[in-house]
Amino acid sequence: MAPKNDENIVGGIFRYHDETKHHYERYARSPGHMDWQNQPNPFRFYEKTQVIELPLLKEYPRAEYPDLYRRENNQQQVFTIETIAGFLELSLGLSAWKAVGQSRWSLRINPSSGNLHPTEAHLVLPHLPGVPGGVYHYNAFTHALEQRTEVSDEIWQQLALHFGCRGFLVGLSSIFWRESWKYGERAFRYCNHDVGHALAAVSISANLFGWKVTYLNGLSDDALDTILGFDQTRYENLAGEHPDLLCFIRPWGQSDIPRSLPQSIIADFAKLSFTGTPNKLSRQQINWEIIYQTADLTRKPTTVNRRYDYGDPAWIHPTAPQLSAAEIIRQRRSATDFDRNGSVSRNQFFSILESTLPRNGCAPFDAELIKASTHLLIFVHHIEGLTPGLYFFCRNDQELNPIKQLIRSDFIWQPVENKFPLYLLEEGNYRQQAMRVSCHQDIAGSGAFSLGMIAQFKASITDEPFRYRHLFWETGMIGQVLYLAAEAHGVRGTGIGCFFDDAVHEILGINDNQYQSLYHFTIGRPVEDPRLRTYPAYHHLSR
């Protein structure tokens, strides 16, 4: 853990975020311009790999919308390559492709800033009927596994008696290079927000096969790169990939688990032999410098395990919409224009909301990433029953006194329902002031409401420089959730990463860094637009 009085590497973050900032003035560094003959390849492939193709699902798993976050219901399946296929499938596939005129590209199961797709995932897994035990890179346009290295039976046992029982492992990573091919220096926010939504993917899919997600938080980013390889592969400059995390897959209801792995099982993967040549992304990469060097300052090193009690607060808005689990999980997407007369119900809105609020036992905030640091401020603009103005959500009640001392004074913290963390802050229409610090974009104005997600910012990273990642993967994580429970109640959301960091900071009258907003998302009505066919997510494939 890097010491609190480390004023290079806690400066070095803060001057990066100050740096990546968006003002009405001015705009982040960017390319300023779209270089299409130089975009990456949004797929990474392993070449020179065994590789082992996945089977398709034959029949999503019998699960309803709540059963994304509950577990009760959900059967519990046994660990087979077609079960381990079918979680990738609902968590990190393909989910349809689009094409307009001769312009045609795929869509993911999770959301990516820009359909650039960073995040990369890896899987080890023990010995399985027809595939051997191994480190493994999913590449989801062929929907397989290629295979790095093998991981004897001896390595397993250990893991298994490590962990106390069966499970594999799962690693997420980020190609910084296919956000920043676009978005230049902020990229390496959007980065972390998409392997927020990759974490929240994994983590709900595993549920409905009946298995829990566990990040294991007391790895360093070192491990990582031994566990899964990356030190022993030959990148591209500016290709490789940065280790983000690594989780523990096991049967729902096994007694809890270590947050970390020891040292001897580490070294016995840094003697494994890893095989496999990168695929080449682009023509050439373009250094945005400081992304490498905030990248370096956010290194995890070890840490502690990390427990994380989020209580258990009663759902009080259950809804029963009429599509499935998976089927909410495969339709969902970005939603690139409102109905500006559509609104949700008063019911439908509490019950969006709700489903952001960590709780034990429910994916997929129940991964333990990080302690609830981040909270919803709203600008409600058509909630059937719901007065328009601007509303606080507190995802962690401990932070509610401290937040209402913070920021301005003539808010009147009305509480809308009893038991329920929401608040009126100020009545009045804010579709403008939406729209404004949303970076001028119309659809944070024009559908049922939009959101800030406001983070415990200067203390988190004062104490652990690491976790500037960690909160935008938990907005991320709320994100993902946001986009399920939209689609299940008939409406679409959209991920915002364009704002005016300050001027959202304003309106709350915050003029320091105690808290910051991350991530921005919107809710509504869509209007579809009808140039647009879509295919079947592998319809490509001969299988």
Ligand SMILES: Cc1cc2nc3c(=O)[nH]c(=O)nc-3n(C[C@H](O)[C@H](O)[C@H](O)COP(=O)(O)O)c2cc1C
Second form
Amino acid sequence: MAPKNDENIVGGIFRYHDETKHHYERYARSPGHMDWQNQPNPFRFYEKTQVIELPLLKEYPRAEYPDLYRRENNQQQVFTIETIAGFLELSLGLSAWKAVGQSRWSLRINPSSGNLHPTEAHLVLPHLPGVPGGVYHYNAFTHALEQRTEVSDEIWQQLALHFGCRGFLVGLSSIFWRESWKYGERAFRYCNHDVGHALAAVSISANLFGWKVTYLNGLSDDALDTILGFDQTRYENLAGEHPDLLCFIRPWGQSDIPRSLPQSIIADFAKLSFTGTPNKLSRQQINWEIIYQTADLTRKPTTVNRRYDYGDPAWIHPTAPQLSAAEIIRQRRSATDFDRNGSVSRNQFFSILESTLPRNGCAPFDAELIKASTHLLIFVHHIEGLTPGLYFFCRNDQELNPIKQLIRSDFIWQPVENKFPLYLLEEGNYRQQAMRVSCHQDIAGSGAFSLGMIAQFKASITDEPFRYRHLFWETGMIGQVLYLAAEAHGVRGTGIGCFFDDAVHEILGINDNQYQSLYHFTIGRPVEDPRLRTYPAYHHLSR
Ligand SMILES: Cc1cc2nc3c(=O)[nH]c(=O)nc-3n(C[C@H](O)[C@H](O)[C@H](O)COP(=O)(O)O)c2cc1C
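Next up, the form predicted in complex with the named molecule in place of the form predicted alone?
Everything in the complex follows now, all chains and molecules, and the chain you saw is the first one.
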């Protein structure tokens, strides 16, 4: 149960959410221009650390598209620095460089709003051949680990005993300034979407190596600060790393694990001494105060270990993509323009949707972040064999009736296919409306379909205020799956963080905050920009 003062906390979170809504007549507060001279470096370096250069994969795991999610075909790899490097390369590494004229920028396996990449990753590794046990920061630019501290075999023995198996820890954190530099107050939402994308990328990549990722949902953010050494690091003002989550990665098929760490182990980490000087990200940081206030309000305390049972919905829409799992991961990109005549077949559409359903035995949702709290409000523009219109895809059937009660009573709720939680709400051409509510962005109306992610909002946050961040993480995870599923079917997706919140709610007839649209997404046949040149991900390294 939430502590007493939660009313103020919850009120503060709702205030942040309301104040950072975009409206037709007023966008959320932001700088309104790009201060290029002050653009934050998208790469964090911990200088003056021992650096371990990671090898690049010589061969990608031999896995097909369904093996991104399913586990049984993926060969279990032993933990070595080579396999861990491969896992990082296919989750958080660079995927390519792009150039047009004199401008050059890198892209990553995980997407990020504005390509600003506020998410950082840290590993807690046991001693491996050639690598001392330690806490390491993963530097995606150099594909290297920067050692922040050593972790003794004794601590690892306790960890292995506690979890009952071998494995290692991955932590994610956010640097809000990277995102607020461009987006101002709304940036906190985008940072959290990005965490969700990164968590899904980590869970899916681990799966290809035969490993399973579990979110340690009992741990507090204070514990993360200690374990990852943030509380011992001197960051420049507003350039610090905000702890998000810690996961344990273990060979798939082992018995279940605890979702927290004993206080004695956390205390051992507190005794370690962390080194490394964080690099300067920009000339000066600007304080978008409400972000830091909301980060405080949504800080996670220690909680009881939770387990989520998602059931095992059958995969009923088989797919036969031409590309391997690793190729799909590596070629994931955001579309910037769609062919208005491009369509998706009915089966492909269903297959894309069903990959967003959480299942007990499937990545990425079996990382067990949260009960399924987010559903898809879909604007179907051009799906072969399906009437254009407004559809609802329910990711948790327990919420179907409450949602039906809540939203407009004239929707027809016509099931589209037996045993598939997709419903037609209303026929019609929604291209204009979809574009309009997504900040007038063409891509929301010109693809095959676009959607808003409708999350159970008020109850989740009133119960546990830190869930505000989790809801955004969940939408990011769904987004990552949509990106990959789109690539697998020869189309392309784009996450859409810019939308007019209440205009979307109006379409549904929602006029309170029981449910809120938190993230949008669009999928269609991409039109490539012929001006763009592409270079390999790590051509800048001599390795
Ligand atoms: C949370 C999030 C929000 C985004 N919002 C938008 C958006 O509103 N409009 C848009 O064109 N692209 C949007 N994008 C796409 C990013 O601009 C894109 O991910 C980034 O430029 C990196 O390119 P890549 O996805 O090809 O790696 C968003 C991406 C994410 C992850």
